[in-house]
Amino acid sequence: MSALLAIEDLRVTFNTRYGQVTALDGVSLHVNAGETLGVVGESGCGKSITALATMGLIPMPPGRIAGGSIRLEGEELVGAAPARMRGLRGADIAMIFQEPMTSLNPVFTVGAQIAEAIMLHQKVSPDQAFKDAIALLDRVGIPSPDARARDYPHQLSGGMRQRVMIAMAVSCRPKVLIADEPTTALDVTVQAQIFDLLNEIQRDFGAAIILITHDMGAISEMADRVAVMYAGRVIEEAQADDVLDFPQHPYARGLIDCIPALGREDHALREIPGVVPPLHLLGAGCAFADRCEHTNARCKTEKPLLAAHGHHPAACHAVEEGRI
């Protein structure tokens, strides 16, 4: 069965003060009608740069797409005219923003906003798109949808932003819908209701999900694969339950010990040293090198490619020799 969405060999660089940067190197990913796909990491490992470029939404200048493909059921997005990805936008493939504020218009109502993404791509009056934006957040869980139509975002609560963010998102039923941190800032309660949520419109549209997180719970509750992203690149790509069970990247591994275990003998809250290195400053071995324990010279010199060793695929010198 070929893929819904198929990313292949993806480079973004950006132009920067430092000259010109690889955001993403050779990033290749895909996702099924139907499935959630996890794409993990820190900040800074390439998440959202992913999603950006799927959208058609990196900013050019300064940045660029210097190679690769996104295909959406065949169809080529690279290079596609903006009128094209205008379409295509809201309709077939929608995005869930990190923070509602800065993506809802603080001068419109709720309501409006949502019934303005109904009209771009339905042809229905103003009056109907308005109605369909109140069945909507009625969907979505808010509670006397009619009033909260009419309230500006700042008069809502951060998880009903978010949940006004989700019915805008899927007002047209899109194909793909991208979540990106969709549970930031939001108390664990809250949380889980956002990705119950998710899970009810994905049984209910039968839209694939790509969920960009750097929570290895949410990945635990709501993925069915997950690729691993670190300094623009994937290292580790398998089913949910294989990376959780079995992670073979040392970076997959630490992301994993940092999740808070109840009845850890030792009750340290563990954290990964170090931090995701600058772009402009990557060498050409492995970017995770001076954070990793395993390292050794070919480390140092040269970029481990993703490729199967051991249980699934990883991008690890020392996993590819079994010295983990």
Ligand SMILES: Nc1ncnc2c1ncn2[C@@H]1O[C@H](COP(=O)(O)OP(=O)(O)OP(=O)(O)O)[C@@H](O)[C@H]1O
Second form
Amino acid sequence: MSALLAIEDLRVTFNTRYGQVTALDGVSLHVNAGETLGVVGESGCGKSITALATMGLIPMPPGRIAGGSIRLEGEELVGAAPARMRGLRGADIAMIFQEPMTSLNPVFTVGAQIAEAIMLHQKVSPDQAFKDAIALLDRVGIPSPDARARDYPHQLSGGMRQRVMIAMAVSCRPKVLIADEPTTALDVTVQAQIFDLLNEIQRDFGAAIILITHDMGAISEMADRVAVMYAGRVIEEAQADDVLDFPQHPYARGLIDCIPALGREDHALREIPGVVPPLHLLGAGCAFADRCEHTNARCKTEKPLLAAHGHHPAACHAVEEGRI
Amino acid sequence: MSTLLDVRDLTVRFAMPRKGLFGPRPWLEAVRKVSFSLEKGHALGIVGESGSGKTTTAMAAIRLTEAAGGQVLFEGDDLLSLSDEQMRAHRRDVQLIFQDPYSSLNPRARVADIVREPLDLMDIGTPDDRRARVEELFKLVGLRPDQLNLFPHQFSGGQRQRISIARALTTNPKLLVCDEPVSALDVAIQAQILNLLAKLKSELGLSYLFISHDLGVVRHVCDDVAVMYLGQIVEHASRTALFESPQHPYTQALLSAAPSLARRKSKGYVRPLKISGDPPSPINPPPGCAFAERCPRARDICRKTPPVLEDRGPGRVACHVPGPADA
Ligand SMILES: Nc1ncnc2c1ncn2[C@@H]1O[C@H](COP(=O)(O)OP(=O)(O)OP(=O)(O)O)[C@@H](O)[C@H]1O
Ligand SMILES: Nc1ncnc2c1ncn2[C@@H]1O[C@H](COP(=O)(O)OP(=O)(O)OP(=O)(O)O)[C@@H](O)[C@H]1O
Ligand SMILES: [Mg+2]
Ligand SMILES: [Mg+2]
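Right, the form predicted on its own is done, so what does the form predicted in complex with this ligand look like?
Zooming out: every chain and molecule, the one shown earlier first.
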């Protein structure tokens, strides 16, 4: 069975003042209908760029899709006509962003904005669209949706604004919903509400969800499958339990052992020394080599590929050579 | 064991803009009669949602925000009733580190000067002493001597937080207020800073007032935890008691909301305890318990009478119907 959304060997470059840098270096991911894929990794590893590429929203220039493919139900999106991407965006693939305020228009009521999103892709009257918008606000758990539909974004709390974004994103029942750190700006109790809502929506609509996060706890609660990214590459990919219980790549192990997580007994936090190297300083070897305790000569000269050497696919020479 | 800080009935109000020309001036009570104490060498975590008054409580406790009432006994002296002159003598005992290591460091100053600045300002030691102290602190927080003359932008986020910590330690403080010290950092870097803070606490016998919205972080660092809701402490207990047998429904809701590696989608995890809505407005707090309208256990009395923070088992709880989650 081929996946609903399949990204293969995607390469994205940016022109910067350091010259051309490779932000995505052969990323492959897929997600099936009704499934939640968690994408996790440190800041700058390429999570948002992967999402934006899928939405056809990479700023070009300075960005460029230098290779690879993104297929939605078999249809190639890389190089698709802008009009076609506009037709898909919001209808078949929708995205919710970290800070809803940046994607809501401050001068229109939230009801009007959702109604507009509906009319963009469906042939309904403005009245009907507004009624649908209210029903959606109700569906995402906004109290007194009739009244709230007439509010402007700034009149709502952060959690309510994110619900509005979700209402807008699901208004056309997208096949793929990408949530890029949808709760980072919110309190934990509100985050829990949003996560629960995403799960309900998935159950109702059968949407595939790509949840981008840096929080392994969120992955544990939300994801069926996980891709761990580092410096523009997927360095480990498997079912969530496999990655959480048997992380292979030293970076994935580090990410799990360095969290002071609830629900795990006291232990010294493992540190990952150093920082992610900037893209323009990436060399020929493994991008994690400088921070890794298992580095040998090969790690410094040859990029490891994602392959199932250990328990499940990881991109690591030490795993391949059975050194860890 | 001796008490370093004893805060009693601390209250902070902010004046809000008048509605209309002759209307009464509304007040926002950001901190409402908060009491807690902190033992020497201990870390007290303050957790709660945004706007619950964590920062204001800590700032008022070290007199960087003006309190409307209450007492803050620091080794027995009431900081709130000291003259400015007397307060200055205590300044070196109390230091701060903030969430954002980017904006709290002067971008045009070399980091050695930044770290030395508190000594210069308080005129502590000879220039040679000060220089030696800065070098010693650099080593202590895990920075290299060859980095002394660099500027803040030449450091990563985690390194910048090390610089803030070094600066906070220059005067040999007894109390360090840490306001979301790792929230802006990637998890891998968070671990480096949390381990450093743990090491400093045990090696230097420091006490922390440690503010964080991340319960995992608080559990890792703190000996005791106070949970705030709308300007009040609703539960205060030892780490073990608070995390293993929380008594207040809000604490239970927080713990149930915080993502955990122990909860797996694959095992069909569904959050048992859901709370809806947002906290009420602090300008017109409800007459009874502030949590009542979101509380699954609320009764009539909860909406009418504010509960008092009372000793209960190992900790203190402000709730009319306290008890374990499933009761
Ligand atoms: N317009 C741009 N020009 C140049 N480089 C860019 C641009 N946009 C992104 N990048 C680079 O691409 C890389 C990946 O960025 P991306 O935003 O995908 O990271 P991320 O994993 O989403 O990080 P975060 O967790 O901070 O959101 C980063 O190194 C970033 O600096
Ligand atoms: N200078 C001020 N003037 C007016 N109101 C203020 C001021 N500082 C804080 N407040 C209000 O006091 C309340 C408590 O704020 P505080 O910053 O202490 O919360 P917090 O728990 O630290 O929140 P966060 O997690 O967002 O940092 C909030 O309602 C806030 O809006
Ligand atoms: Mg991002
Ligand atoms: Mg604060």
